[in-house]
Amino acid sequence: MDTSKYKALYLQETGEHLKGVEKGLLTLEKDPVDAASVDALFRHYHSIKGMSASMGYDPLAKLAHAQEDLLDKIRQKKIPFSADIAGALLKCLDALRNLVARVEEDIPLDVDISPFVEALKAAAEGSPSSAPKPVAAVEETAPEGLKLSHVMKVEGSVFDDLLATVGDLFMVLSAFRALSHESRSVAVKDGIYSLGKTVNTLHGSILSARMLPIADLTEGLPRVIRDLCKACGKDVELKLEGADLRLDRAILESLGSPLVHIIRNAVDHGIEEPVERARSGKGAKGSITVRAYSKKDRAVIEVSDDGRGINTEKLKEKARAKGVPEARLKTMTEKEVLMLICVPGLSSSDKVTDISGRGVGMDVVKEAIEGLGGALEIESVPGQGTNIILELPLTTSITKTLIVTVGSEQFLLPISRIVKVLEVRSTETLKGVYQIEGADVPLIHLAAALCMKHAERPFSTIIVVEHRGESGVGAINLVGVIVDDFGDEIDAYIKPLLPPISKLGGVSGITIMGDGRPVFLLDLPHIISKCLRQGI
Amino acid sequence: MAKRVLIADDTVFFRVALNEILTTGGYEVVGEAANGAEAAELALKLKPDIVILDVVMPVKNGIEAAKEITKLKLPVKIVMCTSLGYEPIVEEAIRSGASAYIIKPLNAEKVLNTLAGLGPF
């Protein structure tokens, strides 16, 4: 077992049972026969040895042990509690905590704890006066009255509560915001400002509380490749790149199974048997490399491997036979061509195997990804290898939207997504293109596309977005939004659609704003692929 | 499909460590549970393929789960686990109806090829 990683989650427990121990002790004295209290002891005491024990702290381990032997006979009646008995074990209890502490600083254990044992054997033969001396190695310290360990549990919900109430508050706030424009205040605005920046840092702290490393995530990677590689006769050496990069702890749980498939499909599809590897020179041990960094505020991870690479030529013929139209096919990028094995039913691996069936599952790592608010994209060199390359937000739930129009509706987009936002005279819609630096953007009407009645005006606003194209790839094209109006920017606390909500299409999120209405929260790439495919 | 197993500790750090030894060995762990009482109300609950419980946990200790878990006539291993010099207890929890056992300091090796060596389900 590697320790290492345990020893935060050991300390803390141990912690805690240290803790029952003294208040197990402290009872014991004043009312000797309380069998539950001997049974708890007894419980404390065998959870700080088996866990000593697998961390390798074999003084802890032996000590907790003698004191867990006794115990046993104190509940077997063998042998009865006496104030003794106490006087020892608390002295133990002390010396358990210093070589908790000195394993908490990395100080070495090596210290005789044979004194302890002893006094321990003679407390329970009855014969007191065998106290031990502090020994120089444990120094025998008075407890130091109350002291609180500076490292907290606490559940993972709570901070999903924190987050959703920090959420909450910037509904508020933003409420205040609006109010506090109409004002003519000066002591209000100010009030509002600062109320606004502690609650921006009070966001920070929460968000930053919720990091994990990926590391932990990716320490189970090598084992999972040693299993691959066993169960398909292949050699696969992982590396590991920018392991310590902080991801927000929902984000990471989501990450987990994606991840797997694609390093599954790695060993299984993209790297060669030894003997073809032999064969285009390459060594026969493969490699894949998992890199994670951050880019913006934006963490990439890329899984890449040196196997065979994706046949997309295999891959087009597959999209023919199942129906893709030629003349689509001769259109799409190589980009676009690679995204095909996101469709449910291609890969381009012919075999289907125990290990990653035929490519099933990467339209649900696309659509997993796609749900933490990320982006997929795949690159591909014939014979030379595949990177997978995940695009995800650092941390989740608040985004900062945009405000909109249409009709008698507000609906909010992601400001990520927009470029600009401008204000021309309607007439210049009509042809359904905008000229912006010599280019055609098309424009789609957000009215029409909600089916809703939009506001007859001399002007119209724009809000120019990025629009990836329906596969998530591709050059990025611009795309104009026509909307009756646009209002302030506002920290957007998003909730998930539950159902039957969530069936609706074009719309991703929830929020409540500050007045109590809810708005949604606009999937924009789900609506301008619905325009343009309906040249609405 | 991967063996659901539902794991039995009072101390989280064997609940993650086992957790992590299991789902690295490609078993799906599909609870866990801080005592015997838990572990008997899960596994009627989850119906795993798998029940790992430790010996000395509170309100119910793991002989009495092990043992009301067989009277629920579920189609369950159950695997004991506890900590080196405990063998002739873990014989008893043999005798009323768990498969196999481990003993802690955990080695995933030996876990997995316990939990391999079940046999049949």
The other form holds:
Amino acid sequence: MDTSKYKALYLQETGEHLKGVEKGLLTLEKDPVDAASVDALFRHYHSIKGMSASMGYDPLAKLAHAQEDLLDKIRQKKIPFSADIAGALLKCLDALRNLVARVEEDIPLDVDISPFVEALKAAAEGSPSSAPKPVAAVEETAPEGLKLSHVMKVEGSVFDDLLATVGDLFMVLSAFRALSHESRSVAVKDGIYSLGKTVNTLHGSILSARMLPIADLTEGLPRVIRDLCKACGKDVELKLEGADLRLDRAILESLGSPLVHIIRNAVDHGIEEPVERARSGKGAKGSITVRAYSKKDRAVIEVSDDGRGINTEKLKEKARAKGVPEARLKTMTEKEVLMLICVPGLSSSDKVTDISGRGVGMDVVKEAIEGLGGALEIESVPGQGTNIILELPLTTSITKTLIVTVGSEQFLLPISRIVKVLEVRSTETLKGVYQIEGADVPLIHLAAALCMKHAERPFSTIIVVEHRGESGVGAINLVGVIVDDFGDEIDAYIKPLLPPISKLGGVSGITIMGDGRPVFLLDLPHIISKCLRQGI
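In place of the form predicted in complex with its partner chain, the structure of the form predicted on its own is requested.
Nothing else is written out below except the one chain.
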């Protein structure tokens, strides 16, 4: 396992434990019978030992282990804390610090720590103490000056505030760029260009500091699976793939509850009972796979199980009972029927358990994912299993977008979904499909989709975008979105919509342009699906 990515965290945590060791030893020198300090010291040494062993820093782990053993004897009152023991532990503390410094500077840990271990044994036995000789550049003397760690622990809210400030800078930058179009000054244009580069660099640095591996979230899933299996009487194996993919901390925080709910559904009424699995020719142990990967500037998380799948006919029956018109059910695609599971109060389960089946949850999951600017899709094959697909932005708030015009209004489209932009004469017939590079691409009119009037212009613009198709997981189709015109690409600071406007279909956020105008970020998957279904 590559542990280099955890090095900074290791140095930070170990540094804090070493400070705790020094404080505890100095306290015990004054009060040798302070049990609380002994317990705290033992925990510090135990943590340093465990972290060092996990990272493969064997000399550090062994030296911490030797000190932990000594503290354990003092905890059990087998030996008293003495001045000799204090002196030996302080010398070992200095050795630990120097070993950690070697780790920080990428110096090999090819050292012999046996003299320090022997000094600890001698102090414990009450033998005359002899200072261990430095071996392989591991010094026993305390550092001459005070030194701060290269790693700082910062509250997450600090980065939230910084990102919001950068969002404001992007809006100011947008205003300056609008002004620069009216200026003939090369100096002004160069200055705004340099400012843009600086703001982009600042934004990238803040995002980098906020990014965390998905493993930080998924490391708790094995325990969740274990407890669910105990409650259900099932045996399920969890597989994690791509857990090193990094996402914005805010997205990971919001992803926890939806992910747990999807896992609970999979275990409770996705994975069959062992007897039912045997009748289907499956192994007794079920399987759930959480797979993460990136796609352009989006992250995709798939939660797949090898269970019984979703019974679409049963879903339709439940939908009828909830008042969904029969005519609507007959025209639904397989994908749309599966999405009925996200209708509030509708569950595919026949029974209510303590885990799931009340029809509460998947609607909340869908709302939470879409609230992050993402999308949820469901794929299922009866008898083979279900795949829940979550597509999410890697970061929040600031999104690369293209300005498009419909009538007199401007909107934003996410750059991540755009394949190309075409300009065509308005005299051309733009209905049904349009041939692009030999392929028939379906067209939708954004003006019609938004119930707006389009502007009369000699040219129209086709924005060719990606749209996930109906034929299987990951299938991508191209769709042409017809607009009146397009403008600049901008980094937009997208703010979430608040109720009641958050219920407005087709928009996923809003930004304020440099001249103060509010502009919506359009929810392309929602708009395209609706238009293709209605033939707009």
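What you are looking at is a predicted structure, and each value in this text was computed from that prediction instead of being measured. We call the rigid core the largest set of C-alpha positions that still match within 1.5 Å between the two forms. Residue numbers count along the first chain shown, from 1.
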item: Core superposition between the two forms, C-alpha change of residue 331 at least 2 Å; value: no
item: Rigid core superposed: residue 388 CA moves 2 Å or more between the two forms; value: no
item: Rigid core fit then residue 80 CA moved by 2 Å or more between the two forms; value: yes
